[in-house]
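One chain follows as structure tokens, the form predicted on its own.
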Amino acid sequence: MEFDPERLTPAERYKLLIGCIVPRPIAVVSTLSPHGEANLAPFSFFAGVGSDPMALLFCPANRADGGEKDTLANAKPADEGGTGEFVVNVATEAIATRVAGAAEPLPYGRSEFELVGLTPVPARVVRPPRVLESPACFECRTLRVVRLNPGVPTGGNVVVGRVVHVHVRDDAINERLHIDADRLAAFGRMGGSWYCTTRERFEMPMGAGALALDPASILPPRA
């Protein structure tokens, strides 16, 4: 089949985005409003940027309105009216429900945190505060909001951040700074309402040494 984006509907469109680009990481961002209301919301368009300066994005769609969700709101710079601060935990199996469950469009101002039973603590470096709950956070400031349909109902955004402070529970990492991926115990987004863990992993090299591997001999067997 063959489609021409512009003869798609948005929530088509959207259709094809999550289905084909999986499994996708999940930001749990947290902020504060410019009153000092905590919020919480996941995203998962969302991916590092780079490591020089150390940056991230995620990707918040205007509301049905046409409005700025409560995540933009709060993180864009304080110049246009924002806090320009954020946080990214890492969502994790252990609180994949509550994760979920922070998805819920509240009255601007009333906490996720609350709704779903997540634990804000301060964090070190930005006024925003971290989930305690999650073992690796990533302390951002907002470097520019990229808006590709401002206004217009569902137009995508892109927040990037750079990261001035990282939490990362002492179980999960070693003295060369490897992640214990079966420690972090991450999770990720599918298509429509399904979602994937990171239990099943392979090992191949990178370049012209994994063309003489064989996939099936390398991939874990599928049920």
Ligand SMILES: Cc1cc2nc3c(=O)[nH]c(=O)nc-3n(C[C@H](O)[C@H](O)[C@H](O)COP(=O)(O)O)c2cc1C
Contents of the next structure:
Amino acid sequence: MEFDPERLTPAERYKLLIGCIVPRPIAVVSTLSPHGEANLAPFSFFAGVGSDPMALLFCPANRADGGEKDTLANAKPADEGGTGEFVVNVATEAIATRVAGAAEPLPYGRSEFELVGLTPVPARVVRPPRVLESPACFECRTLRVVRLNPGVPTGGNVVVGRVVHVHVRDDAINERLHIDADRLAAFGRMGGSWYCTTRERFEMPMGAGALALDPASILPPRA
Ligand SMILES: Cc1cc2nc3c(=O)[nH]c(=O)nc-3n(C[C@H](O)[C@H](O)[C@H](O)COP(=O)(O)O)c2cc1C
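If the one shown is the form predicted on its own, what is the structure of the form predicted in complex with the named molecule?
Below is the entire complex, every chain and molecule, led by the chain shown above.
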């Protein structure tokens, strides 16, 4: 099938994006309102940007009424009315249901931490708390917000953050900064209401060296 996005509804475009861009890592984003109330929400339109400066991005779409989601209202820069800070906590198997639960749209100022039973603990550098139960957390200062469709229902936004501190639980990393994927046990989002683990992995070199390999010999067997 071929698709012209202009002839699709936003809901249809969304289905194509979330079904084809898989698996997506999940950022569990903690923020504080300018009044100091904690907020927590998952975002799977999420990626690293680069290592110099160390930066990442996530994409909180506008609400159905065109307004900003609480996370965006809190994380946008101070000169736009936010706090300019957020923490990305890695979503892991042990807290999977609580991560999905944090997507519950609570009234502005009510904390999803309490609703889902995750524990806010002080971050090192920024004011929003990190999630105690997450083994890896990136404390960020907001570099900029790119608004693709301001005020329009489901309009897209990109929040780019500079990482100012990283926490990794000691048992999930070694002295060479290699992360133990089994200890991290991150999970990701697929299409619809499907998710995946990171337990099936395979290794190959980058570039021409990969071309010499038979995919069947390196990929895990299909169920
Ligand atoms: C796993 C998962 C991933 C999500 N990813 C996104 C996303 O990338 N962008 C988005 O706008 N909403 C996403 N959502 C929905 C938000 O989490 C939801 O709208 C939430 O209520 C926003 O909270 P807030 O208003 O406190 O910021 C996702 C939900 C789940 C469960």
